[in-house]
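There is one chain below, alone, in C-alpha cells, taken in the form predicted alone.
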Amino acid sequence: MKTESVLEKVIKSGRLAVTSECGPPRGAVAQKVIEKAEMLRGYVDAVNVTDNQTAMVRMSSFAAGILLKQIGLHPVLQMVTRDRNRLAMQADIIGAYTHGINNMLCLSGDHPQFGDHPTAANVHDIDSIQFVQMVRKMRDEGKFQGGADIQNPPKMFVGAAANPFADPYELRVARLAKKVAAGADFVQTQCIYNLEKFEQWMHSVCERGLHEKCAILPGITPLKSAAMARYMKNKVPGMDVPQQVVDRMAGVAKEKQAAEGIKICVEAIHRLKECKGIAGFHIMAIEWEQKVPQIVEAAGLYPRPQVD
C-alpha cells in the first residue's frame, strides 16, 4: 500500500532528503515546540520528535507531532519500546495518523538509568525490529497484531535507527538487514564523526544491496565546543568521534570553536554526498536548532524540492 508522507515522496524522487528533530520540552509549553520547528521551516523535509529522550519526561512526541502538523510541517514520529506495551503502541499509532502525522520512527529507547527515573520499568514488550514488523503490518495489511481487522489503517512511511560503530561491529550491517526485512522504509543513524569508517560500512551496506530496499540517512551532529566533542568521544556509549576531530575543535581559540565545529558538520555532508548508497541526511542540532538553515545552505541541500 502507498504512503502519502512528503519525506516518502521526496526520497522516491531522488533527490537527497534532510530531516531534523525538535526535542519537546520539559513542560506544558507549546510555544517552545514552535519557537524550535519555526527554525527549520523550508530547510527540512520533515522533523522528527523525540520521545523522552535520554529517559528523562518530556512533552510526549504524540502531542508535540500534532502541534508541528497544526502549523504546516511534518513530523517523524519518535516512539519507544521502553515505555509502551504494544496495545498503548497500535494506539498511538493510530491516533497519531487521525491527525494526519504520517512518519514514524521505532526505537527501544534509552535505559532509566540515564534519566532522571532510574527506577522506572522497562517495558520492551516487542523489541525495535518486531515494532517494525507491527507498524508495516498494520499499514500494509490492515490488521493489529493481534490479528483483528483495521479501520482505515495508518498509512505510515516506517523508520528505524542504525549505530554503524556499536560493537560488536561485525554484526552492524546484519542488524540492519534485519530491521529491512522487517520492513523499515528509512534508517536514520547514529551521529557520524568517523567518515571512513562509516564509509565502510556503507560499502558492505551496499554489497547486500540494502540500500536499494531502504533509504539511508546518516545522522549529523555539529559540535559546539571541543568539551563536547571530548563528551561524545569518552561518555557516550557508541560513539565513535576520532581523536584528530577532538584536536581540531580544540585547536583554534574558545570563541571560535562553534563555528568550526558547523566547518566539520559541512564538510562531512559534502564528503557522504558522494558516498554510495546516501539518500540523504539527518541533521541533529541538540538545542542548535538555530543552525540548521546555515548547515543546510552551506551543504548546498536548499532549496528544498517541492513535492506537496
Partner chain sequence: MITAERKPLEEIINCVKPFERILLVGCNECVTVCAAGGRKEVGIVSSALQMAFLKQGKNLQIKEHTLERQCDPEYVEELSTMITGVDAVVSMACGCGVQEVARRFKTVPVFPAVNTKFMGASERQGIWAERCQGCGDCLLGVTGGICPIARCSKQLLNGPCGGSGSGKCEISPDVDCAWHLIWERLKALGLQDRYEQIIPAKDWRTGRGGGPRKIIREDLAE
Given for the second form:
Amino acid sequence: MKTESVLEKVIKSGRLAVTSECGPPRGAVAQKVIEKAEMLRGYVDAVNVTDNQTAMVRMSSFAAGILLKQIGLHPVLQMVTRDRNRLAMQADIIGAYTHGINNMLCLSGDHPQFGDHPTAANVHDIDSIQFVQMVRKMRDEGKFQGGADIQNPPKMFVGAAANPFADPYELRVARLAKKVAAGADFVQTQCIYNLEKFEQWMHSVCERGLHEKCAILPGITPLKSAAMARYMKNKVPGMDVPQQVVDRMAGVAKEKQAAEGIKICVEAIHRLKECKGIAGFHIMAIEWEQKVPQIVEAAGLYPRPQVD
Amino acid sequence: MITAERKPLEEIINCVKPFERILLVGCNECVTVCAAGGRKEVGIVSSALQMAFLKQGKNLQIKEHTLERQCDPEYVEELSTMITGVDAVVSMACGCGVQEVARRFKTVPVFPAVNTKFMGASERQGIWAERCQGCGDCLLGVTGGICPIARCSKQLLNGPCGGSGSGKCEISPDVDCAWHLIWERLKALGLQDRYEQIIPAKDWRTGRGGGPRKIIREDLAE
Amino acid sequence: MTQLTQRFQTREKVLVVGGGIGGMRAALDLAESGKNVVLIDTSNAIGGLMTQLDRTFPTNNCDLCTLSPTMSEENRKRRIHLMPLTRLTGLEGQAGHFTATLVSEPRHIDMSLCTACGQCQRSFPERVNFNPGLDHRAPTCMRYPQLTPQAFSISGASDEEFKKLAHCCPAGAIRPDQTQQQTQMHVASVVLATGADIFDPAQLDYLAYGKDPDVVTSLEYERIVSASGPTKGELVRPSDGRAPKKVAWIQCVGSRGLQKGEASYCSSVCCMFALKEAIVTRERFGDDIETTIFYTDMRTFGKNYEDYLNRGREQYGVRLIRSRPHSIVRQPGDQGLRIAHCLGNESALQEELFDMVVLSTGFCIPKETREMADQLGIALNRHGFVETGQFNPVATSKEGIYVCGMLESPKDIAETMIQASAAACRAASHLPNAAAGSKDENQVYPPELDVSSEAPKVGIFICSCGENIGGLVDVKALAAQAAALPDVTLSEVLDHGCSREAMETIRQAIESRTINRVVIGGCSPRTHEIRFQETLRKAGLNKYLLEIANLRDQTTWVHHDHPAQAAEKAGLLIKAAVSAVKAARALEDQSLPINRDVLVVGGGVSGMTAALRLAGQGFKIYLAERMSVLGGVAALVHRTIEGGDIQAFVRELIQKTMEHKNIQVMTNAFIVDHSGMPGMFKTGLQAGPQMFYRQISHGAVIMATGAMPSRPGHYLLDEHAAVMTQLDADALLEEKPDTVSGWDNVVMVQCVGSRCEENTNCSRLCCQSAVKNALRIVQINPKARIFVLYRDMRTYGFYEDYYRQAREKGVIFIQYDKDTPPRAAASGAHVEITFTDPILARLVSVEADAVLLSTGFVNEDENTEDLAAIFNLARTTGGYLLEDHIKLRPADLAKPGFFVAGTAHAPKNIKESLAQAEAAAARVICLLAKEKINIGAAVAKVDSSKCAGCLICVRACPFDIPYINTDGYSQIDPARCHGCGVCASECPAKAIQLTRFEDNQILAKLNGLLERMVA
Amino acid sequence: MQPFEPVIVAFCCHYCAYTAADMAGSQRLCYPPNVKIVRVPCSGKVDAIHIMTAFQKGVDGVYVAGCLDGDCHFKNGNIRASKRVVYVRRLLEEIGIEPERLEMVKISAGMGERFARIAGQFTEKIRKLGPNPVKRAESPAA
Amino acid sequence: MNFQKQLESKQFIVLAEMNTPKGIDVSRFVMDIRQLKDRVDAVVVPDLDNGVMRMNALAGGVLAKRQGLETLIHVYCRDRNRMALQADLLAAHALGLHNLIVAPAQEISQCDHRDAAVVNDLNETGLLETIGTLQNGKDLAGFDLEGRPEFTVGCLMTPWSDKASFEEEIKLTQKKISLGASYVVTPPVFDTGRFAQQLAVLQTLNVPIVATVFLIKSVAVARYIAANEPGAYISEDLIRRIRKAQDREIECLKIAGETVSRLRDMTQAVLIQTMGWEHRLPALLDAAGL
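Structure of the form predicted together with its partner chain, given the form predicted alone:
Once more the chain from above appears, this time first in line as the rest of the complex follows.
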C-alpha cells in the first residue's frame, strides 16, 4: 500500500470500487455539504470534492473535504492548476493531508471563461501531468517540487482524469500513459455514454498494460431528461453522447425520462463490469446525489466491501 | 510583431479632455503593420477627436506626427521640436513606445491611444493571432514548432485537456487546439514518440516571473 | 496641303473618291483603323450634299452640329491625305496593286498662306468659289463653318482679275500661274463615293421650275430655311421676299416616272425629305403656314420613319394628298401658284393655290461618273448606278474597287454611312491585317511647360452650353463670382465650350495670360474631358492640370426645379474645382494592352459575315448563338427578289464560319453577365446542354441578334389552310411550285402586323416580298389573278422596277386605308376576302385560293430585352437596339464598344444586313486598331520613406500588383496598376497615393465644397 | 430662422454611380441640390480619412456610391468600401455622431432613376436628423 | 462540424456547389469559397461537371478544404477505370476529403471532348460497392489496405420527366442507398409546389434529402432549361417576374433565395448551384434569409 487510503485498499482488494462526487456549496453553509454527503454514506468508497467546478467559486474543496472527513466519509480532494501556483498547491496538499485527507485528483480545470470570474488570471503555473508528478514525488521521494525535503511527506493516493473521447482520439491512450508515467494511481474518466468507443479505448489501454499500473474508473452520470442528454451532446466540450441515447431518452414520456436515465446508467455499469481493465466506477450524479444509492444497488455494487 | 488595437475613442477623449493642444504620435513599425497606430490611424483618430470636441464647442488643436519607431530614443528625439506648446502627448505606439516617449519628455503627460495586445502573426489580411508570450525559454523545439504556452488556453505543456473537439479548443470553435496542432505536426514529422516524454514544470524566471527583463549584448553595449 | 509624306508614297493605302459624307466616313474609318487614305474630291472642299442640309430627319437635328465632330477629327487627319479639285482619270493593275491617275485642277490660291479671311470672295464673287451648288443664289456666308479645308478657290479669272485679286488679298496667297497637275499613285484598293446628282426639274415643263422663282427644288428650299443659307434662315418667297403661308411639296419629281429624262426607280429619300421640310417649316416658322405634300406612295420605310410620318400628320398637321399633280401654273392675277391634280377616286380636276412649291427631286448619276466607271471597267446597272453583288453589297464587278452611298443606289444618310463603313472594311482587306494593330503616333503638340514651381494661375471657363446651363443659371454672375476666388487669373463665359472656336479661345487665353491651371464649368467630364485636355495640350499644358465642374448633367439638368440652389451649387462646384485644380500635378498617361478579341452575339447571316470579315483581318471571334445551329432567319428564306439562292449562300457562310480558325462558335449559348469597358470587356456565357459557364475577355461586341418573322393571328392565319405568310409562300414556291398552278385567285394583304397599333413601324421588306412572290406565281401560273391589297407600295430604289414589272404582268394593286382594312371569311377550301375598291368606291369580294399575308418582321422582345438588360443597351419603342446616332453612327450602339448589324437594328433585307455587318466590322476595327487603351494617369505610387512593408497593399490589391522589394518596401508597377486606389485607401502608413486622386486633391475638393461651413 | 438645408457629399465611382448621376441628368430627373458629387475611380478608393474629414468640416451627410455586388470594375473595391463604411459608422457612433449620416449605396451605370431617388431619400433622412452636431455646436459661436 | 455530424444533427444544411476553373487560375475559385465561410455548411466540388473538362474535384476539394470549409466532392465513372478511381478515393481520404457524392456522368456526346474514349469500367452502383469495399479495408482485387478510409457517401438522382421515370429513379436510388449512399441529392427544384408532391415518395427513401436549387441567370437560360431539361418546370409567372424586375440579376438571386428558404421546411438540406456566379452566393444567401 502506498497510502492509508480506503479507496486504494478497495482497489487493491480486487473488488470494483465506487466513487461519487459532491459539489461544495456557493456559500459558507457546511450543512449543505454534510446533507449531500450523507446520502452517499455506505454506498461509495470515496467522495470527490470538486474544486471551483466549472470555474465558479465555491467553498474550497480542501475545507469541504475536511467536513466530510469529520463525518467519517473519505473525500477525494480535487485540485485544479488554474487557480494556484505550485506554492499554494503544495501548501494545500500538506494542509489537507494533516486533516487526514489521503486521496486527491489532479486536474487542469475548466477555463475561467466558462465561469463566474471570466476576468480572473488563468494561472496554470504547472499542468495536470506535472501536477500528478509533483504529488507523487512529494509522497514517494519526500521532496517539494522545488527540490527541498518535506518533513513527514503527504501520502496521497493520486488520481487523474481522462477523457477517452476528446480529440485527437489517437492521443487519448498516449495521454493516459503519460499520466500513468507521471504517477497516477487511479483515473476517473469523463462521463461514458458511448460504450462501444469506451470499450475500444479500454482495449487499447489494456494493450499497453496501463490498467495494471493504474485503476481505471469510468465516469457514469445518469441523465435526468432528454433535454439534458441533448445539452450534454451538443454543448459540453469533449462529451460523446450517441444519438441513440438521446433518442432513447426522447422516446419516453417526460415524467419517465428520469427513470429511463437511471436505467441507461445501470445498464452501462452492468455492461462495463465485463470490460477488461475496469477497476470500479465513478458515479457522478450531478445535483442528484440522492439517486446514487439506487444506482449502486441496482448495479449490484452494494453493499460496499469493508476494508478497514 | 507586437500587435495592438485602438482604444475606444471615449477613453482617449477622456484622457485629453483637460487639454487644448495635443501632439498625436504614430509609429511606423508594428502598430502600422497591424493597422492600429500608423499614419492613417493617426489621421482618423485626430479627426475623430477634433470632431468630438468641436461638438462641445471646443477647438482641440492636434499636431500629427508619425515616427519611424517610438521605441528608440533617437527617433523619439524628433518630437523635441514639436513638443513646445503642447499640453499633452497621445501616443499610438505599443506600450514600449508610449513609455519611451514619456521617459524622454518628463513635463508633458503622455497617454496611450492603443491597447498593446500580444506578439503575433497575421493569419490573413486584417486578422492577427497570438503566437508568443516571450517566456524567455523557448520550447518550440519539442512541441513541433507550435507554442503551447501562447496557444493553449490552459498553457498545458503535456498534452490536450479533455475539452477539445474537432481540433478546436473548448473555449471557442474559432481557437485551434494547440495540442491538436502539435500532435498533427509531430505526426507529420514522424516524432510521435516525443509526445510521451513528460515536459517538466517550467522555470518561469526567464519570463515575467523573474521580474523585469533586460538583454545586454556585451559586445554591442556601450 | 502638305506634300505627300513618305507614308502616302507606299502602296499600302486606299484611294477614296468623293468627299461627301460617304467618302469621309470611309476615309475616317480607314484612318482610324490605321490605314492610309488618299481622299479626292472634284470640288474645292469636302462635305458633299449633307452639309447643305439644314436639319436631318428623323431627329430634326442641325446637321452641322452632328457632322462637325466627324469633319474636324484632326488627330485622324494625319492618315488622310486630302486632295480637293482632283478627279480619278485612270486605274491600272489589280486589287492590292493599282496605279491610279489623278488630275488636280489649279486653285490659284496658296493654301499655306491663305487665312480664309474671305476678302477675295467679297471682291470677286463671280470668280471665287466657296459655296458651291447654290451659287446663283448669292452666298453670303461660308458653306458651313467647319469647312475642310477652310479654303477658297478661283476659277476662270482673267489676268486682269488675277492682278486685282492679288492686290486685295492681305495674305499674298493668290497664284495666277498654277496649272493642272497629274499624279500617278499606287493604291491597294479604291472606294468610290462620288454620290449622285440631283435631277434637274427644268426638263419637265409642267412644273414651271426655272420659269417661276417660287418653284424650288427641295435642296434649294433646304438652303432657304438653313441658318447658314442665303436668307440666314428666314423663310421668304424668292419672288417677293414675303413669308409664304401655303407651301406644297410635289413628290417623285424625276423618280418613278416614265416621262422624258425621268428615272424609273424610286429615289428612296424624297418622302422623308419632304416630310422633314414640312415639319421643320411648321415647327420653326409657325403653325399658320400650311404644308401640303402631294405624293404617290408615302415611302417611310426606314427605322422608325413611320412614327415620323405619323408625327408629321398628327402632331404637326402636315397635309398629305395622294395625287400626282397635273400642272403648276401662275395665272395672271394669282397671288400664288395653282396646282391642278385629281384625287384618286374622283375624276374631276381640283385646283389649289400655293405661295411656294417645292419639288422633291430625285437623284441620278451624272455623265462624268459613268465615264469614270467605264474607265475603271466596273459594271453599271441599267440606271447608271454601280452594280453590286446580291450577297456582296459594296463590291463592284472589279475586285478591289468598292462603292458606297448614292452611287450604288439612292439612299439616305444612315444607309450611306453603313455602306461607307462596309466599303472601308472591304477596302482594308487588301492591306496588311488590322489585328496586328497600328502604332498610334502622337499628334505633334508643343513641348509641355513645366509649371510645377509656378504659383497657381487658374483660368476658369464657364460654358453656358446654349441654354442648357445658361438657361437656368446666370453664367456671367457665376464667372464674376469665380473670378474673386484666390489664384484665379481669368474667369470667362463661353457660349458653346466644346466648339472649335471656344477651344481656340481657351488655348489663346492660356498662352496669353500664362494660365497654368484650367477649370471648365460645363458638362460631364465623362464625355468632354478628353476634348478639353486636348486643348490644354495644344497650349503646352499638361492635360491633368484641368478640372471640370459638372454644371450641366449634375446641376442644371437635375435642379431645374430649384434655380437659386442650382446657381449656388454651381458656384460651390466651381470653387471645389478651383481648389482641387490647384492641388493637381502634371501626370503621364498609363495604358493597358487592348484585348482585340470580339464577341459576336447572334449567328445569323449578319453575325457570321461580321465574324468572317473580322476573322479575315486576323481578329479572334467568339460567336455566340442561342439556337443549336447557325443560320438565323435567312435560313428560312429561299430566294431574293432578284432570284438569288439564299439557301446556298447561307450554307456556304456557315461552312466558312465553322471552319475559320479565328472563329470560336458557341451554340446554345446565353449571355448572363457583362462588365468592363471597351478594349477590356468580360462577358459571362452559359452554354447548353452542359450549362457550362465561361467568361470571355474581349474588346468589342457586335450585336447581330436579328428579328423574327411576325406571325400575327389575323386573316385566319394558322386557322385556314389557304392562308399563309409571304415567307410560307416563298418556301412553297421553291419546294412545291405545282401547288400554284391550281390557283385562280390569289390575294396578298400588305401591312399585316405592321404600321398598326401593336407595331407602329413599317417592316420594310414586305412590299418587295409580295412583288417577288407575285412575279413567281405569275411565272408558274400566268392565269392566276393576283390582287395585292396595299396601303403604300414601298418598293424603294430599284425594287420599283419589279413593282412596275408586276403591274405589267397583270398583278392588280389595290390601295386600302388603315381604317378600312380588308376582311377575310372562310368559304370552304377558299377564303373570301372583302375590300373597298377605291376607284369603284364600293366593296368587292374575291374567293381566294390562297391568301398571302405580308407579315413583316418584329423584334423578338423577350430576347433583346434580356440582352439589353444584361449589356445595359438602349432600345427603341419597337424593341430594336438603339444606335448611337440614327444618321451618322448607325452601326454603333450608344454604349461604347458595342456595334449592331442586321435586323437587330431594324428590319432590312439580306443585302442591307450584310452591308451593316461589314460596317460593324469596320467600326470594331476602328476601336480595336489601337495598341493600347489609355487608362488615364491614375496609378498608385509608393513613398518608400513612409512604407512600413506591412503587406497590406500586397494583400488588398485586386490585381496582385504590389510586392515588397528587396529593400523591404512596397513596389507597384505603374504599367500594370489599374488605378483603383484600393491600396492607397488601405495603406496604414499613408505611404501610397493614387495620382490624379491624391488625398490632398480629394481633400482640397472637399475643402472647396465645405470650407465656409467650419472655419 | 431659415429651414435647415443639409450639405451632402456623395463619393461616386466613376464607372457606375457617377455615370448614373449623369444619366439622371440626361433624363432630366430632379433631385435635391444638396447632394454634391465627388468623383473617385472606385468606391474602394474612398479613404476613412476622407469621410472623417468631410464630417469634421461640417458636412451633414455622406454616402459612398459604388457598383452593384459582383460588378466592381476593379473586382471587389465596392465590397471593401462597404466594409470601410461600416467601420467609419462605428467611429462616428463612438464620438456621438449619428452613424446614419453615412451610408453605402450600390448603383449601376444605367440606374439614373435610382441615383435620383437615393439622393432624394438620403437628403430627406439627413434633413430629419438635423445639422451635423459638429457644425451645430459651432454655429452659435460663429 | 463534419458533414456526417451535420447530417446526424438533423439541422438544416446549406451546401454550395463550387466549380473548379477550366484552367489553372484558382484565385476566383478560392476567393469565392472564402467568402462562404460561416455562410454555408459545406461546399460541393463537382468533377468535370456536366462533361466540361476542367480541374479535377480532388484538387478543387483540397483547395476548398484549405479555406476552412467542409467539402464534398463528386466521383463518377466515365473517365477513369477502377484502378484510377480507387487510387483517387484513397488520395481523397488522405487529403482529408471524406465526403463523396457518387454522380452520374454526362454522355460523351454532350461533353466538350466528344471524341474522348469512354471508360465506364464501373457504373454508379459499382462505384458505391467499391467505396464500401475500401471502407472494409480491401481493394477490389481483394488486397488489404493499410488503414481503412471512412467516407460519408451520397448519390445524385437523375432528372425524371414523368411518373414512370420517377419510379424508375426511385428504385435505382433505393439500390444506391442499400449500397451505402446515406443521402440523396435531387435534380434542380424550380417549383417547390410541384416538388412537394414528389417529396412524399422521396421521403420513403429514409435518408436525408438534399434538394438542388439552380440559379437561373436570365430569361434565356430559364427558357432553355424549361425546354431542354426533363422535368424542369419553370412557370410563365416566374419568367414574367424576371422580365418585370428592375434589376434582373438581383431578381434571379431572389428567386433562388426564396426557393432555398421554402425548401428549408421541406428537406434537410439544399445544394445551391450557381454555375459560374459563385461570387453572388452571399447575395443569394441573403435573399434566402440565411
